[in-house]
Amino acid sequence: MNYLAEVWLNGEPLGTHEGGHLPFEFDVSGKLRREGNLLVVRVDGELAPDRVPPGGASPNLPEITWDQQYPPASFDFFPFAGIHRPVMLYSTPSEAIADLTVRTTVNGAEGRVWVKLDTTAGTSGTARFLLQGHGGDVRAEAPVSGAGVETELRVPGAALWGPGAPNLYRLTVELVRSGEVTDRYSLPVGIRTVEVRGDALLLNGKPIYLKGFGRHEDFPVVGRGLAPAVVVKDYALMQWVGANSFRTTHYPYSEQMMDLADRLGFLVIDETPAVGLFFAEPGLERRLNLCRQYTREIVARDKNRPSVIMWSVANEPRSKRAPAKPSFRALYDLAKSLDQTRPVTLVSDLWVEEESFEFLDVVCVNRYMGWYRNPGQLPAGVATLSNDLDQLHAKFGKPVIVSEFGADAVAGHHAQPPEMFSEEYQAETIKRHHDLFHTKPYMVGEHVWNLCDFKTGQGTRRVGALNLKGVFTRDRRPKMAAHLLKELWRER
């Protein structure tokens, strides 16, 4: 639901759930009729000063407008509201798995698989684990008292994750009491790491470079709800295209994409709905306590997945208010307390005024060489950038993605020389950007914003509502920027 929604079973209130994007429930034990429920649900979509992300006109906030549009959203992407994703009504049994928490580490050829297993309050018995694949099955048994049990499972000769080899195991857990299974839950596993070292991204040890996209959950009629067709269509592009990772801007994408990022070896930089986040009263203690309710949520919904390498806690925030600074590190601190496993960052477009990066793992920038700064002088635009990147490493000295870059391309119009908004211009801005980048050896990556032209609110700077720095059209048609990138990021 997107953006607050209020639940009623048969005219009882459930509860309410405010953010979008991210999984909730409530129990209706003991609420059920034997037949004729209703089930009710109201979305509030309104745009706040004091909801994450922030939005609403205000002459005393000018933090939270963005270039005078409509909707008056901080963000530029077209904030649709509702149901988007699937409503679902499920059991469990009074003795049940409440979650579960799986971590993989590698050790030479032997891969290790840590699980947690909670239980629901009162569950006795006895815990079954089975991970099956690649060539032979692993068990173990623990006894189960009261707040669950953890165990360790060793494979010999594992089976690496990683693109190209997105090789899974299937690890399922059963609970076990008088010799009947009281319930039982699967999920797939990749044994990969991840680890930050010097200005390497390191995955299996090994360095890794990411290259890939921004992208939004946006295609015309259904506007940001569930489209599985689409889902798969755009990774059938991003695979053509060379890609092997994406940033989920500027929202956790639905459990049907990260199921596919799984399964088909996609890198994701997994962010938090933190798009926009600004530093001043009124509402600055209720925005940041719902970034932490955001990073809890979506670390318990995505931390069994190999896919996510990464937590990005915000995108593009007004950080130079004196909270910023104190704020993010309460998010990096609290990311990390629920996993250790992974690196953390936010993404700005401040650079080096940007504080936080003192402490995150990893430096995500956005910038628009060529487009927002230095219109249409690409040679200088590159130029600055290239000493702006300099820069950026000399202070913080950490590994950098440039998580934006691009130029709007108005399908079929073309020029020559290149000019601003004809595809030639787009596919030049990405040429040139792509070959600064290997040219720093501190560079861990490149996403090109954006995967797909998207609905944004109405402003002097969007033509017919839309963003148009995608590769692709809206639905999904090659622009030259994608041929170019095909060549680019195969020959890599």
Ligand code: GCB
Second form
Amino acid sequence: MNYLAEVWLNGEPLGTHEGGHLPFEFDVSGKLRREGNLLVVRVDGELAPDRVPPGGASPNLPEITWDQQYPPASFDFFPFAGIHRPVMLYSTPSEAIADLTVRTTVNGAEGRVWVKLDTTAGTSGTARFLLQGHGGDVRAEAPVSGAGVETELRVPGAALWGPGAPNLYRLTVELVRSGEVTDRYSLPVGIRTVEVRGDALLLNGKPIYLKGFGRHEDFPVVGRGLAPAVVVKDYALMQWVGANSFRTTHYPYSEQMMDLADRLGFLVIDETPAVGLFFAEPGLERRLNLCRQYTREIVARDKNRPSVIMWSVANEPRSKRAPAKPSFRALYDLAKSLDQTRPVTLVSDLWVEEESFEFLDVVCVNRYMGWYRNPGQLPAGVATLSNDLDQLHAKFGKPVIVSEFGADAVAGHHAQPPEMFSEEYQAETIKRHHDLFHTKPYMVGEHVWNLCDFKTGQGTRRVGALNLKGVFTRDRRPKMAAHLLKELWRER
Ligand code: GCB
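Having seen the form predicted alone, could you now give me the structure of the form predicted together with the named molecule?
To see the whole picture, the full complex is given below, headed by that same chain.
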């Protein structure tokens, strides 16, 4: 639901939930009629400065309006409002599995799967754990006490999960009482480790380089509404060009998208909806509370996914005001307290001035050389970028990902020599950036902005109210840059 949902059952309020893109639920036990139930959801999509992401027209707050677009918002994508994903009614027994947390480690050839089971209050009996797949079942059993149960399953000769080999096991957990199974839940498990060591990002102990995109949940007619065929198509396109990763710019993607990342072996930087955050009043504390809520919700939803290798707590915050650094420190600490197994980052366009990189695990930066900077002058832009990247690494001493770069291209518009808005210029921009990045040993990833053209607000820089930085059009046809990426990424 985007942005704020109020829910009623048979005229009785069930509750509200603020923020889009993350699931929420209400308990309707004892409230359902035998037949003729009416569930009503009212969605409020108003843009306001104390919401996250922020928006709304406010002459005193230049920080929130992006490039004077209409509708006014602190971000560059269309603020689609409504019910974008499925609403489900489901039932559980009174003694039920409430949550599962899975963590995996690797010790030589042995994979270890640590599982924590939380049950509803008052549950008793036995918990059974079964891990299946890749030539051997592993089982464990433990008595259920009020506080939950932990176990570790050891998998000799484990088939590890990773791009190119997305090996999944199936974990089934059962609650058993007096010989009867009272509840059962299954989920896919990928055994893998993620670690930042020095300048490297390690997957299963080996350095990994991210090749991929920022993207949007956006398609003609359906807007941000879940369109499973588009999800499948986007993976097919990413595989065709040889991408191994993406960032969920600038909000958590659908569970269907995430399920396929696990199954197809994509590495995901999982980003909260905190885009365009600013640190002036009014509404600062309210916005920060929402960021904390989103961090808790995204970790709760995606913590068991092998594809998620990093959390991103924000995109391009206006970090120059004093509250920014302590606020991000608090969000970093919160993410780490919820999940010690994954690096935490934020994505910045402030580079060396983004002080929070001092404590974040990976440095993610966006920059548009040859476009917003040095327009039309790619060689000069890329030379400056080379220097800026070295300064960034010298200051923070951490692995660097350029999480956005690129250029708008009108499909079918050509120019030789390459000029801005031509397909040639976009392809040339990507080629020069890619070549530069591969001279920098501390770089661990390049994400082109964007996979596809997408709808945004109206403004002088957005012809047709579209951002045209896609290497595919909005209806998923390749531009020259997509063919180029296929050459660049498939060879390494
Ligand atoms: C950025 C933003 C992204 C915009 C992009 C652009 O830095 O993170 O949301 O769409 O620039 O094309 O201007």
